[in-house]
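Below you'll find only one chain, the form predicted on its own, shown as structure tokens.
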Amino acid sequence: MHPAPADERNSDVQLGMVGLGRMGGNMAERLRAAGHEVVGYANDGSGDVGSLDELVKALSAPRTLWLMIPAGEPTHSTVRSLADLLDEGDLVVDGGNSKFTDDTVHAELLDAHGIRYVDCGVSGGVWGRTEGYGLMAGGDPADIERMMPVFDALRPEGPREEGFVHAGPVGAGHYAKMVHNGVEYGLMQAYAEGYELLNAGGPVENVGAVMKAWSRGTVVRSWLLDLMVRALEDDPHLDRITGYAEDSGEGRWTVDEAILHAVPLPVISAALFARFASRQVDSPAMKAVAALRAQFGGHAVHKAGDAALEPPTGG
């Protein structure tokens, strides 16, 4: 665990953490290790206090609360509650994966009560507690400066600009994180397709070893590749999982923004659609294609329950 050096943290702060799951709980522990006081609340009863009201009362004014809860209604309802519980000068940071357009709504709601708001995209997953979190913040410069001791404790060690950015006004942090996750979709899909081709019957005998050999010196080395290698060392043929991949929303929002701004995103779009395809046991679209091939060319089709492979016959 390597929090930022003391001279960059400026001073210890008190913070209320709402949400103590895989991300929020680990972030709270990293902050505590850096000398900050964290009072945690979770609706499953695992926190230091039993309600939002108790959390607010446990903090000294001006208060700072960090939300690490699911996007959408859970965040909306929490912000609405905090608007009634907090006082003028308090600050709310949404560190979850909210859509950037929600940030304006939340900021305006809180501003009507004199409460400040910052949005912060957070990357690092379950490794962030020891390795640090990549942070992308949006908000007023004064509010960002107020949060710097917390940001410095959460980010990885090293130059601040390599792990933290003030991306712009409210909404910019989550926008940057949205695009980050779209890029992540494309990178993961590329590694996955390479993995499948290596396994497809060519001369390679040890796929995991090949991918591990890419870890140093090659132009495709990355932390995601390191995690792929780790997964293959644990389960060499990935026999313990199925090829079913969910998406958490940011990939869809990225593609939506690309359409709005007429920006071509063929790789990210294909990676998102590949996840949709992973959830289909039997593709209705491919059934339609098979039916059409049979209609226009008399090509053979596989009847339901027939696992035999059809040789390519054109069309």
The other form holds:
Protein chains: 4
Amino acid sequence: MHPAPADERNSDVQLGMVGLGRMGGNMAERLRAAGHEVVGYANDGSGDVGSLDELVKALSAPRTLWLMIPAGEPTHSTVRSLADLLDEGDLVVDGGNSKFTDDTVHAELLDAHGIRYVDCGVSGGVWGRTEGYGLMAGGDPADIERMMPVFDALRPEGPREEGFVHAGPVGAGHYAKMVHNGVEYGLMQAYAEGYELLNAGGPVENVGAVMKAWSRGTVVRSWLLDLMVRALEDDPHLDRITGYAEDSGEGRWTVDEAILHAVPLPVISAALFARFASRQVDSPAMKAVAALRAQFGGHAVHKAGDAALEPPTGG
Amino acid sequence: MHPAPADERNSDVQLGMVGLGRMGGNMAERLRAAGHEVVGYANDGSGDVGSLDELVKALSAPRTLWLMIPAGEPTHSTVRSLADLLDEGDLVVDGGNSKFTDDTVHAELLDAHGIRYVDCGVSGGVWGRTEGYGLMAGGDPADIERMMPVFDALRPEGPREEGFVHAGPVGAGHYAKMVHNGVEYGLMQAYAEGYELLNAGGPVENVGAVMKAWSRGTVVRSWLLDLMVRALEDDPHLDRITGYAEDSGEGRWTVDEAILHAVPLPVISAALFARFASRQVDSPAMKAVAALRAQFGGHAVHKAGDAALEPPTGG
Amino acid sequence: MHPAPADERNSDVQLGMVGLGRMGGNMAERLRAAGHEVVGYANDGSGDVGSLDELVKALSAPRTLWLMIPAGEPTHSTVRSLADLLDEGDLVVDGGNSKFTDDTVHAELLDAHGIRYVDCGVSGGVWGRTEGYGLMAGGDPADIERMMPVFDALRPEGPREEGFVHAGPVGAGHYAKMVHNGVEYGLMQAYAEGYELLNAGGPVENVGAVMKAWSRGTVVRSWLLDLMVRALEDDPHLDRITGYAEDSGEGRWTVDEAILHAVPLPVISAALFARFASRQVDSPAMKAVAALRAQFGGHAVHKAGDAALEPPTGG
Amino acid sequence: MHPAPADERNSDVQLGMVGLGRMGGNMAERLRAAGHEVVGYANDGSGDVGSLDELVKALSAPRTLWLMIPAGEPTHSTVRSLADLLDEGDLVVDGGNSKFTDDTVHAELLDAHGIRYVDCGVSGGVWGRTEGYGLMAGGDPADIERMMPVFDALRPEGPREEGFVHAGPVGAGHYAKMVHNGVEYGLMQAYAEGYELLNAGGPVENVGAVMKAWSRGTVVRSWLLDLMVRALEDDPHLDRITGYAEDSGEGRWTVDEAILHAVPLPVISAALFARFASRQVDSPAMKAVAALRAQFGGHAVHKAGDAALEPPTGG
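Please supply the corresponding structure for the form predicted together with another copy of the chain (the preceding block corresponds to the form predicted on its own).
Below: every chain and molecule of the assembly, starting with the one above.
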């Protein structure tokens, strides 16, 4: 665990972390290792305090709270509660995967009580605790500045601008994260298609070794490739996994947003649709295609003798 | 069965039909109904003669033979045999689904023996016997002219140019048919996607009735839509069919040809790939995507308590 | 102009038509030709009355009004005005291209005043006046029944169910029309890709004649194909048109709705994105791809001598 | 320049390099820096010798030649010449971007003279000289073993298996490189789409800074992203580049190969088609779509007054 060098930090800060799952819990650990004080709260009783109210009371004003909880209703209701519990001058950061349009609503709700709001997209998954988290923040410059010691502790080592950005006003952080995730869908699908083709019958004898050899020097080297190599070392033919891929919302929002702005998004949308299709037991659309083929070909069953000397009746 | 009006026919002709499956058999019937003489041969013994050799002997020179057999080796070997059996001035029409590049080879092989060659893409499936077949022919003008009585009998009623075209030199007929089938893939998938979306949870209560109401007056009315309506009247939720769709080659050739000429083909290729995917029990690519997601999320199983208050760890 | 046979009509009715553009004006003509009384209003002064207020006064209660005006604010404000102007028991049909989610809002707004509401998707374009319009309606059964004389006059000749559907409750008509338009995008793009490929260098010599020959007997025959044939007869190489394709909203809503329901829509989305791309003078995405290629290849200009004997430096 | 540690090298070797462009020239430099002897030949007279014949004579038997020249005819003719010039036991490596199907032909041609053949896909572009080249080799194990000192010098520092793979028999190296490049197309397009969407009107104020902040800690970090960041630092809005993207063959072969094996490749094909489209001054397909829209809308010009109060006539 290597947080940013001390000379880039303004000072150690106190932070309330709401949500202590794999993301929030790891982030709290990384912040503490960097010398910050974190008071944690989780609704399963695993935190340092037993309620939001206790969390607020445990922090010194002006308070800083970081939300690391599911987007949608859990975040909405927490923001509503905090609007009542917090004082003027306190600051809330939403580090979860909220849609950027939620940020404006949350910021306005809190602003009516004089409470500041920052949105921050966080990337890195379970690796972030040791490697640092990529951060994309949106908000007023003064609020971003106030949070810099926290951002510096969470982000990876190296130049600040390579792992952190103040992307724009409230909402810009989650917007940047949304597009990040859309890009991620496209990248993952590209590797996945390559993986499938390498296995499909060509002369390559060891697909795992080929993908591992892409790790250095090639144009396609990346952290996702490194993860692919790890997955194949663990399970060389992915026998222990089924081709069922969830999506967590940002990919959908990315395509919706592209449609709003008339931006062609053929690759990212194809990656999203491949995930949708992966979850279908049987595809209604392909039933329709099969039904149409049966319609031109007639309902009769193919007779073996015929089949030997006739072309198909349709495409 | 309504062949073209007699005044468009030059004269009744004699034709040898090789292949008497659903396509060749129906075409022979339509030709006979139009007054032409058809001697049929099939390699399952169902024809009028027992061998290619007998077929050739049963026809008066200059002979005309129509091949309606599977593309690839069955057609290749039949053409090779005919090169030896036929005489100068005879004519062979390949009405099967051969790739257009095969036509040049077959034409040259036969030309060395003074035998003429025409390729003819045939569309219409099992409906063609009564409704007529859409025909796309390639070859020398004199050979096309010679075949016009046959083409006129096979094509639908109405103006000749609405159901028949001399598309260009040898190969052009199968090329036009290849593109026709590529377009067909796109059309089928478009209806299929609409069918799936109508069923996906919106306010529409009777999807079959909606698609039937598209039959007249709308922009999307078509013969394929009529077939879709028939399929849904027969099996309203397509319960008796699985979403498994074959492809018969022309769609693949269409995309390959587009790639050769640097023509973007996003819709037709998407329709082709949807068919490929429909035949996979599990998708290797989507296993790879799922494996990557597991890599960022860590191998640990989600714990119920955590899940309640944490955002997903990645897209 | 051939409206439905009289024995399918309940009785002649009186209708107020709001919007007399190419759609509303033609529909008014078709309704009058069927014996119905239409009082027309347009905000450009071209109608029978000079204001909405006058239109309402010109109709006998219980009144029926058909809106054929642009979706969005023009429709919203007209519905708001009608809520004040109309009386209990009057009925408003929105025949424009409103989003199905607007229908619920409009229906509730009018229902508060005891005014009935039906939504009706209308397909057929400028051809509808003579050929009839494909109609997809949503609403309460009693309201649909009340409108049947109008629907029967507007729809094409032939069985009612082939050109009209009561698709479900309020919103279902516009939903069915939305999906219809999404399918339409896919169909158009499929023909368009086929047109481009036929022109791209293969052996086909007369692309217009090939597409015309698809008009009868083939699997791809359709009304859109007939329009394509007309377009090519008018302008064989489409020299008088540029490859710039607008979209009018329904295609976007179709993809958004598919995303909401996790329905894969590869073909319809590809068709939509092709339209977006067609309107770009230069593609930012492709600038980025070109920039990346320059990055691996180095900033140096290619030297002629080198180029002759070296492979490209990247894909 | 940091070639692999000496303890992984068997011995210094002598190599003839055919082709001294940006790839071959840089590779020769890297090999020399690693202590190997390279005799270079280029057909523009820039090498150490003036002809292939002189190159062969300048090397001690058993000779090793590395071809780094354009795929297709230049490589074919060079292999044919070498078949005559070389002796039994000599070895030819094709490091260019040949199609894997060429490898079998070249290997058989040389094998008839007792000459060995290895194919080696090389990735890394102009950066390879200093960072090392990702290598994917195909051939007999003994031939691969014989080439290991050269491979070790060319590949990046670090574990051999992270920058080199013996992928299988002759052809497997170029096959692996082909798929690598297909994946590369998908990756590039994914970043490019993200770049375009970030610029399309959302709240993000500095797109370059956002993409730079993806460099560390995020899921999308990669070498291609680093290149994107460099490109944007150099030209923040890519004003100095047009959205015109070439392709060098491997992407096409990848899609063709996927079609052969019935592998769905939606993302890689979409990326390929986006490049095709980027090079069109006007799209014939989109002219066809525009023509169809004009057909339903009628040829009449929109009148301003009408437009204000009517919906579009079609999708």
